[in-house]
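Let's start with one chain on its own, the form predicted on its own, as structure tokens.
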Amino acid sequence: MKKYFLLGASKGIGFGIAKELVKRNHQIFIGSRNKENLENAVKELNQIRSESVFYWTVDVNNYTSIEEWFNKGIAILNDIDGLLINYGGPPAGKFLDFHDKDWQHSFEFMLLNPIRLLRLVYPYLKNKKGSILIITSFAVKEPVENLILSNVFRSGITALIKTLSKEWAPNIRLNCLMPGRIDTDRIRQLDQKIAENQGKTEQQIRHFFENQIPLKRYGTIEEIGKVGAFLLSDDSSYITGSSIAVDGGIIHSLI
């Protein structure tokens, strides 16, 4: 049995994660916002199998919030053998949409607190064969339009999470899992401000996309949880330095 700690798990992808984790007989210490959405994504995977999930509270856009949720997990597990890095993403809009200010949180939300917790997590990975996974988004092969903050800053993640697959290696194991259009949340919501921008319905905006998608369809967060249980578990002990889509193949480059 291993420990693995979940960013962003309470809901859509990172909870799709730790139902698998919690299936392949794991313990996980899952963080996020709200307690509420906690509490439930508890109940359930604790009917999965009793004992296995402990939670507390995290604001991804808080450092502080963040170191205290790690060094809380530490004290109730008293270890860890992987790290799940989940966040939303900013807000959408192009270039002269956005200020100094914006760009400067979107970093520091987006590349610094992740950079802060690597350092965190990585004395207790060093002398293992640990993991680390971090969610991006197949923008980094395609930038999406009116994505901007993300488009930069999931690549910048993605440069980082390469570079240190190199320097940290042969103990640690570190990867990117890309989605496409994984129907949660935060794909809902980027389609309703589409509709609304275009005047168009949800309905309609969700029909456009997944006609471009060769599977026609979006994906499940049964699905992309499985692609990243496996790369945090053994099963994907020779790969590394690596992102992997899950895209229902709407991605068109050839690497």
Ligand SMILES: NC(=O)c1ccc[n+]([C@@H]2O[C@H](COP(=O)([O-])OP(=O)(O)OC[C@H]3O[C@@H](n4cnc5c(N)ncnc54)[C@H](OP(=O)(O)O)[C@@H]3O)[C@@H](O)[C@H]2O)c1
Given for the second form:
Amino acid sequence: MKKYFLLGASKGIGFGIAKELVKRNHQIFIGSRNKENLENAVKELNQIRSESVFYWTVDVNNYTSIEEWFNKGIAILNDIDGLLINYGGPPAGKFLDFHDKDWQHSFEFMLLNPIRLLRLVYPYLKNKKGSILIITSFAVKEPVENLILSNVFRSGITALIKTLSKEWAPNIRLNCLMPGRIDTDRIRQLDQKIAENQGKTEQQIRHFFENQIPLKRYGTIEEIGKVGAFLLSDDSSYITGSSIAVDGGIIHSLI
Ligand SMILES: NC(=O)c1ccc[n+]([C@@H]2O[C@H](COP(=O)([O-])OP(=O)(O)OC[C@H]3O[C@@H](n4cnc5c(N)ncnc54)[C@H](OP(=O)(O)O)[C@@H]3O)[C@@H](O)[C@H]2O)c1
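Could the form predicted together with the ligand be shown next, to go alongside the form predicted on its own?
To see the whole picture, the full complex is given below, headed by that same chain.
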């Protein structure tokens, strides 16, 4: 049994990973902003296996909150074997929609706060076979239209993870998971926004995207959860510095 800290695991992709880790008999400490979301998640996870899930609220926009969350997890579980870095994405928009303050905020939210969290966890993992997983996006392979902040900063974090996978080897493994279109609240909100802009229904937009995916549907949080749990656990002991896609084949590039 290992101890995993999972940021942004009350819903969506993070919750899918949490479910899979609990099924595999690991202990987890989860966090997100909304206490009610966390309590709902814990209730569902307890039905899989009780007494293996702990939580504390955290907002990745605020480093003090991240530090408090991390220290709380250490106080509860006494140790950590792996960390999931996951949370919401930056706002949608094109280059001319954003000003300096938007770029500076996204830098802190998408890059600097994860960097600070990595600094916190390093002393705990450096002498053991620890693993770190970051959720990025298929935008790292193919920039997504109208998501310029995500395209830029997720590429930055991918470069950071690849670099650390060498600097922190051989003990700590670090990987990225690139979702394609996974059926979560966030993807439904993005589809809704596109629908409003184009004067269409959310269902029409979803149908349009599903048609572009070779597997002809959005992925489920259970499907991506299995891959996330695999990458965090020792089952992936020879994988580091990689970005793995769970995208139903939507990425066009060869590798
Ligand atoms: N779904 C997809 O198809 C897709 C595709 C490409 C990339 N991604 C990326 O994958 C990540 C997860 O997406 P998702 O679809 O699973 O989103 P989601 O369903 O909205 O879930 C996001 C999770 O993160 C938490 N969270 C959000 N903002 C936070 C913050 N500031 N601090 C702490 N926790 C926070 C949320 O809980 P609270 O609301 O309680 O904080 C929730 O538990 C995002 O970065 C997204 O951009 C997703």
